[in-house]
Amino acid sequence: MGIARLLLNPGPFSSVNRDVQDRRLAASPGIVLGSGLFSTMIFVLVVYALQGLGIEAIIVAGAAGVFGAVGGAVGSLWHTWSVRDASADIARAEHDARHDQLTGLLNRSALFNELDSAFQKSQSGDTTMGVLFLDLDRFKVINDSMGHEAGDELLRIVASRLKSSVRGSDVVARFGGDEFVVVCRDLMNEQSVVAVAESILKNFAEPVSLYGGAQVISTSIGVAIAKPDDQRRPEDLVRDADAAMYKAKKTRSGFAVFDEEQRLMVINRLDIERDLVRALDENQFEVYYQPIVNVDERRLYGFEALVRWDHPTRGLLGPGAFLDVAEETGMMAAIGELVLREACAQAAVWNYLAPEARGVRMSVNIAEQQLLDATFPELVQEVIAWSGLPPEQLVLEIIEDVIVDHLDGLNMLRRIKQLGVGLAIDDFGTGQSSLGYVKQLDMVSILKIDKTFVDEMGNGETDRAIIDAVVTMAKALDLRVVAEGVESEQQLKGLRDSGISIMQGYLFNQPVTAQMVDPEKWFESRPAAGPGAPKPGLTPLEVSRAFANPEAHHRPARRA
């Protein structure tokens, strides 16, 4: 019963009450042998004073009162050992449930409950707080190329660098993967935080000796500063300094300090999130359509499909406003189908009312969620047969950093090629990958060339001999270059003499509505055929539902 109400109730043995109670179980066995040979001693005074009894007698009940005494310090020292035992796994598990097992660190749940009570410290005395936000830049890279055993073992060196970076009274934790968090209490000033900041920077700089080679590991922190009058929780600060950290990371400062513009850039975010839930239910999203045009040929070689949120009080937004926060929250995945099928709809609206249409592409953007749902490429089967589509038709387009960052999705992709469906590399060129890696990407038919390289087509030889480099190996490889963000004549002119002739961009068309795709001008129309056939300018849900099968009508996107 003893053992049992300590594992039921351990307080006894926290780290208050720990060394008391070992005296004490220390104490106990001597105790016991000594009470009862003092008892056995005075039972047989007692006896032979009254002499009720033989010698014999005498020493028998003496025998038995020693071998109790004996039994009962046995028992003791038995019951000492299974204490101290219980209370040994009790304080193991106390430690695992508050420490990270990789690094040793206090993991997430023990970290807000220190960051609460050291907040509430601040709050109550006059003393500044720091929480500070890390974030390795190159752990994925060194992870995937050395494998785990070496991103495992770069996570402890990172841990016991941060640990001798900061002060004893500091908490350092494990927020997750490659992100840490360190606490700072009782500081002075703020200057006392980003002091804490240069140490940990200055201290990562040295290599690190991984597997017998030099690694050069950097991080990005953010900072987020609590005075004693700050309302905000606990765990906003910890929101704050990854919002700082991201601006570090973007701006490659190495820290920043969370400020006034980041509050407000929160606050939109937060709004931003809420009324994407709303946007989805309510059918706010819109479909935009940018040509893709072949100069060399003067003709309409596709279409990009760029989706756009009508706002009811923001008015329209474009992608950036708001694509982010739709990754982060798990709504892309739903968005990327909506778009994938009101595109899809639409280019065969456009294929019926023009025999020419049919050999325009239509270009749809694949997000991060998509690529990593297995079911992805049944979903495309699907949207094609309930559109109506010509698989030759739709193009998908992933960014080049999705593609190195989840190779484990080749295989998807490959299952999409299967389909007749074309595959784009966006962005090319601004990613991780090499021009080498490319020839592992069997699959893909088409690069796209960012705009930022084309940006300085004509100022600067630089991206003039990257441009060459890509389309030499795209010539080798039977790939198609594609030149985005196309703005003057001057990039026009140069991307021709680098044998590009595919292009988009303002130079020839901003993103349109469909309804503004007249087929009479864009494509050679034919006409109609009966009262039921499709008519140019439909709205987007007339869109969605042009080809639809009955049963496929009310079909919602899926959310993640």
Ligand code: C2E
Second form
Amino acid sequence: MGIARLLLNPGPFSSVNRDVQDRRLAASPGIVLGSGLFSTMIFVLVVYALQGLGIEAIIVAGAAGVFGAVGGAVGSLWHTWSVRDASADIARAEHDARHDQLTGLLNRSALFNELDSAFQKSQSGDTTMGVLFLDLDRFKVINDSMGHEAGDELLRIVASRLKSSVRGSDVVARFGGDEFVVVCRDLMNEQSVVAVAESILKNFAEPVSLYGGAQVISTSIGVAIAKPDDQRRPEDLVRDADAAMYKAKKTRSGFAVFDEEQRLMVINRLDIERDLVRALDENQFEVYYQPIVNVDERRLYGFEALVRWDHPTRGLLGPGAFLDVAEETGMMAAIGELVLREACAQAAVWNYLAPEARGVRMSVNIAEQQLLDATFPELVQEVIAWSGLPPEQLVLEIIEDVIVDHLDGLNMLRRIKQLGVGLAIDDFGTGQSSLGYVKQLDMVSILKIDKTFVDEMGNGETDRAIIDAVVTMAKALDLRVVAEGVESEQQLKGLRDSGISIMQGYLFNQPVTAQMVDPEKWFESRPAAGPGAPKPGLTPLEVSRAFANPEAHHRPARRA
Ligand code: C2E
Ligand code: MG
Ligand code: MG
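Form predicted alone done; form predicted together with this ligand now:
Complete assembly follows, chain above in first position.
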């Protein structure tokens, strides 16, 4: 690549090129000047030395010519080397800027450049184009169990298998971590894209030899296809292929093609993402409370706080409609804090209204994102102080998978436990792991058995046996067991036979708003009388406002 061309049109990695060029070009005048000076100096010395001997001027001129030629040749050789070396440096820098160091494949930014041009060409050339998004299935397990070097080696093997599975004209890039993207251009039709995915899967089926052992690597592939009249932007194809990859992973189907149903899901997701920002600002979230009962003692054991979104156009949405998006967009911590505050404040109001409410626990679900914040225990401490709720009334529920993923972060849970707050493992039994980890969790006091087990209660002996085993283990570890999602008398009986007395489910009550909880009835107690007593049935917003100032805690909250 010529220096002059690069200077006129430095290309996408111009800052890298310019650095090298500048250094080389700055050196060039010095080289020429140096070789000129050197020749002149030699010439003057020769003339001076020969003058005294009276040699003819023609001989002096000849010598000068020879020295001049030598000087010029040296200068020009030097310059040629300089330019060549600069070109090699530029090519290297350009290669490094476009490629992933580990695998040698194109990197993410180079992928998007290639994708842009492939997309333009396919649109103008009336051809079909395919984008394949790959994610390795068990990469984390291999990386964690065999070490990072084995993980790196595996990624290199995957890269080479991918290259050998596609045509030379196809683009193969490492998108990041264990994710790869393939762009296939100039294809006849959709079937050709599917054929590429199938060929990759076939190639991957062959076990890999990794540090002496054979490993099977499996991958999930999402496919997005762009036909000539496609209205999407090139980067949308990667997004859509990624969405299809998730479907392939979920259904364990190997590959999935992005379709109309998924398109609507993506649009819905984008809408939810947009609306969530406003929802927080405009206080559109509400906390519902589902009773947890002690069936043996025939009394209320506690409540679980469950978030709902009162969406301006879609109506009341359950957490399944938006919590994933909130997690992915980083908004879960703010929503989680809001629920924690409202639930604690509401429980404190009930305490105030009915002394018996003080024996009732308030369970609040905690998301992974909240646990990733090292200051979370301080937040819990602050909310307890702010609401005036006795800490032993608060229980934080963490789902099993999250606990298992953060076994190295148990210190935080210990700090929360030291505040006097209870900790529960939620959805117990749904995680991928064995039960062995539970004994590490000495700070946990409650196991919530997932609804899937309760559903099977009475249907088969196996689930009964699992629940019996969980109860035995819980007893040995001094844990309290709560059964979730109890819907029928048959399940109730089965659970009681297994020795479980604390239950939650539609059989007893659906989640309800705070206004629907009548303290007189629910807590078997009369509300505190007198002019200072707040009225029951405050909206969560009113509860929050009532407690926004700790001094207002014992003052009546006024209805808006
Ligand atoms: P979870 O913590 O296991 O909560 C129990 C879920 O089961 C609730 O669903 C509840 O309404 C439902 N449920 C209770 N009894 C029955 C029953 O008998 N039958 C059936 N079919 N369902 C029953 P919901 O409110 O839709 O919440 C779903 C999940 O969303 C929760 O599962 C929890 O993991 C999460 N979630 C809810 N609120 C929050 C929150 O404020 N923060 C966080 N991080 N997660 C929350
Ligand atoms: Mg829960
Ligand atoms: Mg649960």
